[in-house]
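Just one chain follows, in the form predicted on its own, and it is written as structure tokens.
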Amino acid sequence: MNQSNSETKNSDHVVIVTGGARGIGNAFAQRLAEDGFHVAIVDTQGANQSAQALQHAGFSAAGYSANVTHASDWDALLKDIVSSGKALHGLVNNAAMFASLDMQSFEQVTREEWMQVMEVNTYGPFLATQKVAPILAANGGGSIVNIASTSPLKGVTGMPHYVCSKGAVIAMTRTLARELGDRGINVNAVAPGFTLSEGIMLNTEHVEKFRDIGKNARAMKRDQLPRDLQGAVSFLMSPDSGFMTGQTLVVDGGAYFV
């Protein structure tokens, strides 16, 4: 589905990528721009710079500084997208707390920490879907991709709030697929394994604990990189996945089979 730069400059179909300024989210933004979409990058920091980098490469993009848990931020950015005359096609719910979290047992997690992770990792994509779904339906349908994790599929110690939040994302994907199917909206999830993104590489504790464990558990004995996830999201945003909904695609190099 890749298109030339001249075609992407005139793209009138928008895909929103939350947490798209760096790491895995930025990899998604780059691939979707290459696929011919106008990419709306949403992040608390760096969204404009990331959008400008895509623009300089010849692609169509815009940056929005926003918090995914704030309804007013969603109202403002969606108003801007709709007023641009472009048609909203999809949403990638990627923004989440992980790289910044400390390793700790479930006895050590405070209520404040638990609620903060749940707000960003579960309420964020829920609110985004609430705001985006009516626009997608009015446009004749579209695709929503939630970025989950393999951690709730196999059980991972040291981050109970994160693991539970990603399990909730998979459950939410299934129930929203039921809710939105008759409006022409597909809702699917991608579950990565431990991925060496920019943010992860800054957290030596995570790298030391999970890198070798993840690599040794895989059928493919190498590190997982952000680019390994691009194809799955590209597919779920394309017409090729038009009759798929409620599914979770595991992309982890063969560590967990479903």
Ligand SMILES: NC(=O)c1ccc[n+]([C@@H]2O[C@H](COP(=O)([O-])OP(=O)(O)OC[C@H]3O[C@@H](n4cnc5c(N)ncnc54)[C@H](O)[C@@H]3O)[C@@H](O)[C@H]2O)c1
The other form holds:
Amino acid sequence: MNQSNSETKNSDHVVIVTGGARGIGNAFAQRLAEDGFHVAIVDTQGANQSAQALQHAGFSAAGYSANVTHASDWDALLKDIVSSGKALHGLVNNAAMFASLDMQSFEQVTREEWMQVMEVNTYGPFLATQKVAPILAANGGGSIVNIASTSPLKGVTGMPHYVCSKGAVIAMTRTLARELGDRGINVNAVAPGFTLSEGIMLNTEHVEKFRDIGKNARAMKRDQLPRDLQGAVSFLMSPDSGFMTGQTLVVDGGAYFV
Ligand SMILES: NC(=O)c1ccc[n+]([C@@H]2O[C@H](COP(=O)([O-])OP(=O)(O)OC[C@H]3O[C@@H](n4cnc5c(N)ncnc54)[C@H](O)[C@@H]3O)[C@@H](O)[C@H]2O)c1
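And the form predicted together with the named molecule, for comparison with the form predicted on its own?
Below, the chain from earlier opens the complete complex, with every other chain and molecule after it.
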């Protein structure tokens, strides 16, 4: 078990949640705040408002308006966290392009669209890990959780760039688990099924295509909600998962069995 994970959690321990301003990421921010962490919400939109909402509810949080693909944004926000005197404990790589994507056949996806999805969904978490891991290692260790998807496990039509990006996130989780194990850092992934997040509810095309298909494929035939994912991330940030790394936890109501 790594040192950081074995310590008592309190608001001097920071977990960064990317894309934490809304949807699934915001559910993670809420749960990790309830777990006693100081939560650093990193998002291109709404980070400060979401952090303020947590503060008003009595939790410890800060918001950073930042793009996960920009190295200078990471340098600035990590400098702020380190200089605050709080110890960085973990990173949840949740920010991604998904809810805003249109359905397309594989012939329609342009090079520009492919590169944009890959940049945010794969380079973003990779860059975040490059920036955060040395600080975690200096603190004695920590936990990184990458939000993947069940789409690469099943093969899903209509978003080939997205599905490939999430397959890469699972592969990245495995290779970075190997890279970082000796530094006391565990790296795991959570693969959600189709989840009625705020962003998804704004995209009627996604809801119409996937909601009933997703529900009917599950052993537990109901909609998946952001709160269904909170426990997995809480566990992966806790000492209880301290000797677990490189794994992908599927949380989808039993549609896909590993
Ligand atoms: N909703 C689903 O059905 C579903 C299923 C499987 C996996 N996921 C994954 O869960 C995660 C969250 O999904 P969601 O439905 O809540 O998505 P969402 O689009 O509603 O939220 C994504 C958040 O990330 C932020 N973001 C996007 N690009 C960013 C960037 N470059 N830098 C910083 N922040 C950025 C957005 O502003 C937004 O707040 C994603 O990784 C998604 O791929 C979602």
